[in-house]
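Shown here is one chain on its own, the form predicted on its own, set out as structure tokens.
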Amino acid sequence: MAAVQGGPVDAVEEKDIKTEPSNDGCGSNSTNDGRAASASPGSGAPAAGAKPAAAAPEDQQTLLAVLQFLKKNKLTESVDILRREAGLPEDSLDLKGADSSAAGSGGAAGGAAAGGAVAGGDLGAADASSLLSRVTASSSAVVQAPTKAAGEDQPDVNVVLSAYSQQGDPKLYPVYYNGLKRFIESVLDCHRAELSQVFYPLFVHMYLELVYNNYESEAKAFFEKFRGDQECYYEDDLRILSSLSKREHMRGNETLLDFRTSKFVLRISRDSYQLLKRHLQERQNNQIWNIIQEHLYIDIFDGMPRSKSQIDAMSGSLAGEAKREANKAKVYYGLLKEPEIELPLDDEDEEAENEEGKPKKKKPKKDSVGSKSKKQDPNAPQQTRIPLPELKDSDKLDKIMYMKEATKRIRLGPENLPSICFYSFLNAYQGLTAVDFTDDSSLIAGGFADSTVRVWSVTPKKLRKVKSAADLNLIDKESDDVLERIMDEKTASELKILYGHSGPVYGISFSPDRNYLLSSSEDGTVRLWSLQTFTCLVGYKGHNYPVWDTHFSPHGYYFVSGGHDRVARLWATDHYQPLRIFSGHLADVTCTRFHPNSNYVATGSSDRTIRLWDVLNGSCVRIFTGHKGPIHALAFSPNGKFLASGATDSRVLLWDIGHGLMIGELKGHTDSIYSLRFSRDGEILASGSMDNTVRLWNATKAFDDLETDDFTAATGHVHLQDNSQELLLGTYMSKSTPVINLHFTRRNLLLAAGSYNP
């Protein structure tokens, strides 16, 4: 019916309308056994004596109601096309309008009419007119939607909940649910774990249906009786659900709207699915079958059923698991080719060459670092796939510095763990909410709940502003040290405070060239600050609600932000409007990260999923499920192949981006994980948590132990080893400081930061 709402309809949409009801009144299009397995929600089952070729009376009524609606709106051309498609005589509309004793008066089984408007008895013109009025009402609701109050951006509760029409006697719901429970408990062990996945979505939809139809006491009894059967990781959702005890509570409730508008995805083997289907059809358990058809998406695979541990590893998100198709797209996870930069000899090398007459051994090592990614990676995107900024001279100098530092980098491993330098924010009465380090580890910035951003220099070099315009005119612009002369020594200090936000600052990110700093806040804006003048250059407005995180691209220019409005936005520093809007999460986007090649963005959300987005076209190319709580930390491995994620469930999960699969689980933390970082060579993964610890994990072993044959399995399940203790290299306690940021310097020293809680 959606095609009709809102006025003129073209011929293609009309065909869709016509083919929709011809699903022989059955929610499933896979029942080939001749009898109607169930009626679609809200319609009576077709009469037993109805001819197979003829549309069911209700379908005909619906069709006529649509035709009348189109005729009323003078869409005669559309009426003719639809009538011809449906094979109705030309005078059918006139007959139907005048004659109340049309076909269907008593011919159909006396089930409830589609909206609960007409129950049983005469389903003639009264039914057609009720359908017509409903179509008209819904179309007018769609037309009037833009004129709603600004705060009401949620869908109308009546439209969203229209599927919760009455399905038989509510007192029988516990009986239906109990019957299914007994059946699943009686099947073979191998099928039981898979079929048990059905309990949670069924429980929620049955409860909501009871509440929507004003059966408060029955709903409460149902909830109390079966709440204990649900998995522990749905506890938070059930707490929210228990507060919905009246129909009015449903209006604008986010959790409910998520559940209602997105199908809950279950992955079940074909054998288990056939068992369930056969059971429901034999019992003629239409209520449960209808909910499964209407609100669940069952991703059926061929092969052995999955074990309880395999299912638990992947479940827990707000909308079930990801469909297998969601992770099939090609992802170019390789690194871009580095620009060729000649590495000049430093003074030490020149001296050594003069003395000895032959070069030092260090030199070839440097060349090898410089030419590390000269060869094009076969999995890398094309250099020009997305436009990246050209390297400036200052960037080239920075690259040279980076290469020199890289030659002095410590090679980490199980026998050679990094030193950790912890920056504790003492007396942070303003409430520290975010921290970031520059890539060269020279600056540290903190975002605070008092809406300020504070920047410190952690080297002896102090922070200075650029001189005023009048003073700049007096400078000799040709001199070699012009960049030094433009700085005003009078302004030198270790700390600069940036004022501008009107709410707590939740996310900050330095640009790779250290010239800019991004900050995102509860005030719904992202601000770009100059680190030359320590002033705000731009305020990016696009989010309607708090912005939880922001992150600069490794190549600069682009940045991403995510917030309470459930979307992530891609920006460029010189555009005040977003370039891409990544929409798909069912709850707040809590953290964002760019892939090392800048072609992809990862987002973590309170819906307990991680999504990977293609910057080129804005499409979602990976959905990872498995966390049991909101995700607050993401980190890509330096080679771009793997992703690590941390959440409030105290676990770190490892993902293979190319195959779209979970490949590891690191357990050990006892509180939410807010920070993850790979060492510069990818050997070690560091995790920081609210439990006041930093833990180091052997990333090389975690990735090398993988059996690549597992990935070729069509079912896409990998059996996770419980080897967290083997992979844990060390745990480092702070006195009483939660760890909210980690950073490896270019020489692989680990920096950590947090605010001391006395």
Second form
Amino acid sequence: MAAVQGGPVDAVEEKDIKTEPSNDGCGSNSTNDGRAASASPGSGAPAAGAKPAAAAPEDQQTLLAVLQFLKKNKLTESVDILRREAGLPEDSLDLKGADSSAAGSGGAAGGAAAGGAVAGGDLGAADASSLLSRVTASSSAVVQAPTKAAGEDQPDVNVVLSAYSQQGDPKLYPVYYNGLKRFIESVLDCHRAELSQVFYPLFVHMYLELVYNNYESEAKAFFEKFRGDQECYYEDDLRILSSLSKREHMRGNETLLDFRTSKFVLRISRDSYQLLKRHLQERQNNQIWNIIQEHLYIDIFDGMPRSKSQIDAMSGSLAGEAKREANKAKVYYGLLKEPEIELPLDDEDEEAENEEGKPKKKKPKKDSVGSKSKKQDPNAPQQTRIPLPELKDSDKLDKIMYMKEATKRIRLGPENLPSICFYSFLNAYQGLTAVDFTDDSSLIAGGFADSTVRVWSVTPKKLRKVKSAADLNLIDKESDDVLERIMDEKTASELKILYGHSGPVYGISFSPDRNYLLSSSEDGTVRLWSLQTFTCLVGYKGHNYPVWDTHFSPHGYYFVSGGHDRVARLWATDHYQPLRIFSGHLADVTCTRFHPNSNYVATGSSDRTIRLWDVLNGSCVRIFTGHKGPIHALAFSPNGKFLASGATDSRVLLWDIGHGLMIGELKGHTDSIYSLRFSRDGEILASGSMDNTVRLWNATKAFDDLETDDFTAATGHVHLQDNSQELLLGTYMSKSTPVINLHFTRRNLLLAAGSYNP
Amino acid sequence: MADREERRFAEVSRESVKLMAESAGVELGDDVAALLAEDVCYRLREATQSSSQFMRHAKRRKLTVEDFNRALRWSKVEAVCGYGAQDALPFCPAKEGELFFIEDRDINLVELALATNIPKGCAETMVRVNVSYLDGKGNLEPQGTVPTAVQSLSEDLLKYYQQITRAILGEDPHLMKVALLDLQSNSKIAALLPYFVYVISGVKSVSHDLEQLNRLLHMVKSLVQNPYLYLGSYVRSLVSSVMYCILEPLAASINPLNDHWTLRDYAALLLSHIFWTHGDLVSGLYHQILLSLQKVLSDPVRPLCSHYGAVVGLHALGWKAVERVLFPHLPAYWANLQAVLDDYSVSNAQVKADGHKVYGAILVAVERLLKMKALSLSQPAEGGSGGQPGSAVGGRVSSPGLSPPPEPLSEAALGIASHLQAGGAGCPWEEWTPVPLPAMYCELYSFFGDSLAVRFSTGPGFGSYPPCAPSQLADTRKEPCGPASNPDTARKMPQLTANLNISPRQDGSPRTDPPPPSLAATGPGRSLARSSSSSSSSVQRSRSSSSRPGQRSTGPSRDVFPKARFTSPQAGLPVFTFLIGGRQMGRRCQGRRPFQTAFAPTPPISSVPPRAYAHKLPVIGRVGKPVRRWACSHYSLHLPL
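Having gone through the form predicted on its own, I am curious about the other one (the form predicted together with the partner chain); can you provide its structure?
Whole complex next, starting from this chain.
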């Protein structure tokens, strides 16, 4: 519906839009110099010709009109070529073209020639001759200069031609662009910001067309002339673009493929859109109009045009903003009901008793955690929406431990900031690339660039392996302390090193029950390690490219991984093949995270978007745009309602999952953010960065302010107030140590980790 | 518009491509080379861009060869081998032509394989935890202990370390000298620095042994003077060790026979030396030192030897430090000292002797303060560049003499001044306003009376002294009992006694009480005196300040002292002298008793005075030879006046 785009355009145009730009037929048959030169400007052209065929009598008609035009201008050779290419019978022209019944074989490859002719048409009658002369001058075709002025053409031909005018003289691209620029600069302020969004995609597509059609020097000149106008947050892409000046290079360049295959999405108010359209139509500026039709998706909304800051907040991704529909799906962001575990209440005097196995005096838990889970959250998914593993006895014990710890939790707030412990990795010359803590903060694992995974115990309890099979046979399996007996005391050590990967380990994640460890590596695999035997259990292959991140589901069993192949995969530990493949990102998936209710997965990408995927059906339910750099950190708030994301643009953005809106921007860091974590109760957001600082943010305030504000959920326009300074609760420096992981213990002590790099 | 620099990336020129092709035995046409060059550029950029992704994911800021190779491998290009070394690659020009190449040495693989000395220092990767911020409270300073990469010392270094420490702390003085000399010049001991610093921090455990303390201090000096050592943050540790020797009531000082005074003097010199040569390593060091000295000075519970240490420490840090810390504290401190000096009881004898030492030290300090202040006032007036040569001189303080050379010391005062101004923001002395010289002089005069003037030789005859007078005066200080000083003292004497005679009634009988009770006992009188003194001083200050500008503009600093002396007697003479008398009596009359008894013409032992004065002098002389040499230098500076 919002695809009002193209609505007012007539049917012919509609068809043209559906081009397949990767079809480079035009370039391949450039042996014919005359045609090549005339066909060159514009990749859309050949497609236009390629498509029409069967169904479209108008196309046939157009072709005939073109032939007629050519003939009139004594361009006989071109006429011949065109006719041959189009496969039109010699006599078809004699039918005087206007005959619509001449629907015939339809020129499959004829578009090229048609395009060349069209070049003259788009300027309208007035300056057609001059333009044509230019075209012919640039080509070496044996064509006489048009002897007659275009004004003598039959008007109907002109109309038809102008409808086709995608191709222009490359030298006119700057003129077109400049014309649009002047127009946009002249419109009312309220529209200017919105219309300015068009600049960047237009710029890129024009440049690419120039490059694609081998107008190297023109492309360079165009680039240099207008790159200064582009928003600074596109700088990275522009740099890639600037290094590209040859058509051959385009083939292998992923960034450009993204650009050509996906439509750049813009949100523009109806008024602004009408303004733009009217302007382009008035000026017959079909060149630009066609690019807009072809490569842009304009998401039109009714209402006030957005301000510059509103637009800037949401733009910056590789492919523009998210369409509004993309974020309309219902997301069950509520938490699952906690399993009923009976918790002994007064643990003070019964501590000892509990250890033995929670005897007599049991009561249903009644603390804050318990009461919340009593009634089903209306926003929560069904308990069984995603099948989750049964709780084992050990899990229940752990839950009890968790609840007990939770009662001792420190209530954090602006006046009550957490203490921070820093785990420094010393002598990590080989390069620390990833860190994770277990939920109970008893283990810390590091992934290193030398392909190793190292696990440390940060409690006095040493790490022990299970005894070998032969030794296990010897032990008394009936004894009470069998779990103790199976451990090999001789192997006790503070550190265990896991060898198996053949590339830097970029992602690492403990299973919630602390029995497993996942690691993802440059070698394209994700490995599952047992923390009982300290051996590798499974190598999950599928990505085939570096796997940047992996994360265990909070309920165990499932995990997600994402990598250079632009997809995220959902796995179950007991399946060697992925259960779901989440595909849609336009660039590497750089970080992955499970929603607390295990029903959703969030992925951040270097296409500067964040996507939320439904585990149940693999669909993408949210696309968040607004970051200006690759996203490297994600964190869900404990209540599942919000998402925080950190990127190389040194900003943290906050998102409301339910409404699919950006709700906050936290500025303050001075370098890439690599870790984010909410405190256990969600009051504090901690962010760790390459700038060697940990910053604490007042999450409560950030989210509360929002709830009082009746935000415009319908329109999806965010008004972000710049209150980073108010929300920033503290900045804590480390000693030359980039903060690459953060973790709140169950009692809300903040742990940070990084490797000391003097 | 887009007039910015067009392309910021490197380009491979056509010539380069041709050359490379030639080296591979292929002849390339120009157009082909151009095409190739462009393609190479593009491919390089592409590879660089994708390699940056590996860098980002490795959470690094530096792109490594390894990153680049990964990018190449993933784009199915052969990796570039041989550039993984950490060392920078030397980029050399060939002799002929504009050709550059990377030096590529042959590596003997056999040697490498059989090499037995596997490099040490690759310590085990480990995780260490430290509580960085408790309850979110922390400052903005980088936190945490410095996790020095745990190095294992090589055998040789370990041996060296043992030998050196054994030699320095051992019995043989000759061996010690050699060891210290080596420590001072050895260029390979950087790795041992933490160990030596640790040894030196052992001063706290040997505070009973003056000899050991002395040796440790010498060790500090050697380390400080070693030009190859970068002390870095160890300066702080060294300073704290030295400060310990200066300020702490060492166990050794219980025994009066132990000459801990010398140790303190030496430590103070050392402190100043460290500060001037390495003070820039640790920001705010100067203020920290001043603060701790001030704390000691203002703490009446501390023993006198600590106070003595604080005074000589300030003195060593330069006159600015004296002016900033000692001078404002003097009025308050004086009362305590007075009480001690007042006490004639036998049990107090030792304490009193200590008190005299402090007195002497203060005297020396304030005299230099006055002198330098006068000098500094004159300096800008005569030439704005006065500070510059001073700091320049201070900058080259590195001569390895056993004691800090006198020149830099006096000059460094100016250096400190500039340092202060630079780092003045946020320091606790911001509200501190310099007292004009005359007022300062008057106030100090009120404490020390003519002993100040005498030693300072700002008598009326000062101006008429021949140019050689300064050196003569220096002699006076060196050998006060010598004949040269005698006429001077003799001439001053009457004034002194007269002053004393004015108000003997106030102090009454000598108090035997310990200081605090005596303070209490003299409460009302004292408060009166103080209020009057404060008012007088404020009056005096305002007057002098109001009267100063014109004078200063007219006259160079030479008449600063005479002015101070003349204006006050002339303008406010009646009141002023009276008040001074009152203050003198109230505060320090008892302190002056020894002088009085010594100098008064009435006492039977008329031959005593010089001796008594001489008895006093060691206190001053104790400050050591350098002091005298500094004094000389002041005078030499003073000469052109």
